[in-house]
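Next up: just one chain, as structure tokens, the form predicted on its own.
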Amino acid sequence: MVRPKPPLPALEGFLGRPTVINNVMSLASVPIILDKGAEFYRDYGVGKSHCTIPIQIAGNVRHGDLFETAFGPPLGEIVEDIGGGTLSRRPVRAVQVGGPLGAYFPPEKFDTIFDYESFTDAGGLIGHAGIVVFDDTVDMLKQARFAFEFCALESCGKCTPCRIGAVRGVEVIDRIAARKAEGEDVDAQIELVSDLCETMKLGSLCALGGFTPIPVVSALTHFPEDFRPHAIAEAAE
């Protein structure tokens, strides 16, 4: 069961002593380190961000697979030069990088460095380096609204923000939805999305519903005019 952090379990873990957990990837780098050495597989990366990373590319893509690389290309050489572009060679307009609770990258953020600070001051996440790409046909209200259903899924239920505000995101996407297919203002409805995302990335107890902000958030300000009314939208531009 989730608990509230700290104690971080390196502190305080299993039977309340210190524990080191490790993942697949951590465990997958022990061969190569012990056949090369330590400061061969350091000396990948760029800045901060040591080593290589797997990173899976998925969704209208024409090489969707597995790949290693070292951090450091920039997110379009990713994009373009591995994954080749889109499969309905259409343009790319929206990247997902870290999973179902990662940022939206519009191709203005391409020039992203590849690694675990330029993705944080970028306002995203890599997280375990899913990569999906979307087309232009994308609709990323319906990307926002995916992001809270997953939440409301996959909830363990204990805390109130993951387990309710992931439920009140959806209704509230829906009535954005609804009224912009009216042609009525949506300012508050949006306004409520925002405030919910920072109830549930400031007191959500795990990352579940801290992050799951964090892929409507950048929906909301990289793509404004899929949550608006098509006069509303052209207007503000």
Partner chain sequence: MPEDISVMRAAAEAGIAIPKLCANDMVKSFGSYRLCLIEVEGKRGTPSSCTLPASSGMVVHTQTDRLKKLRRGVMELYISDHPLDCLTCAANGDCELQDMAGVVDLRDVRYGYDRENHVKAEASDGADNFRWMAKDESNPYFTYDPSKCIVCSR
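Next up, the form predicted in complex with the partner chain in place of the form predicted on its own?
Left out here are the partners and the other molecules; the chain alone remains.
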């Protein structure tokens, strides 16, 4: 079960003993550093994001696959040049970067440089560098629902913001969908989902509940029209 830190695992981890925790990517970097030296490793990439990153491109994309590249290309280059755009040949509308709890980026943000700092500044994350491409038929309200649904399914249940918050998140999104279909006002529900995201982001014990708001808030920020009835969405533009 998740526990608060400190104590950090390096001091007190598995079975109460000091424990080293590294992800596979960090460990996979070790041989090349030992073989070719620190400078070789450091000189790939940009800023503080060194060396290369294995990117998994999936979703509605022509060349879905695993690609390794140095940090630094703009997101658009990865989606359009490496990924080859959508498989459906329709325009790209959204790209989720970092995994199920990563932010959604619209094409207007395709100049975001693929490195840790730029993605953090843009309200997103590199995460495990999974990229999922969506064309213009995507419903971002459904994608926001998926984030809460995923969190509810994965939640260990220990802390309140994640355990109850994720379930209520799905419900509020469903209420927005129902009101949207009837052409009713959704302001109060959008305020509620925004407050819920704040509670989950700051109140959760671990990154599962803490990061669930990232896809939701990015969908709300970049694709507000999907959350509102058509007439109201047009008036707001």
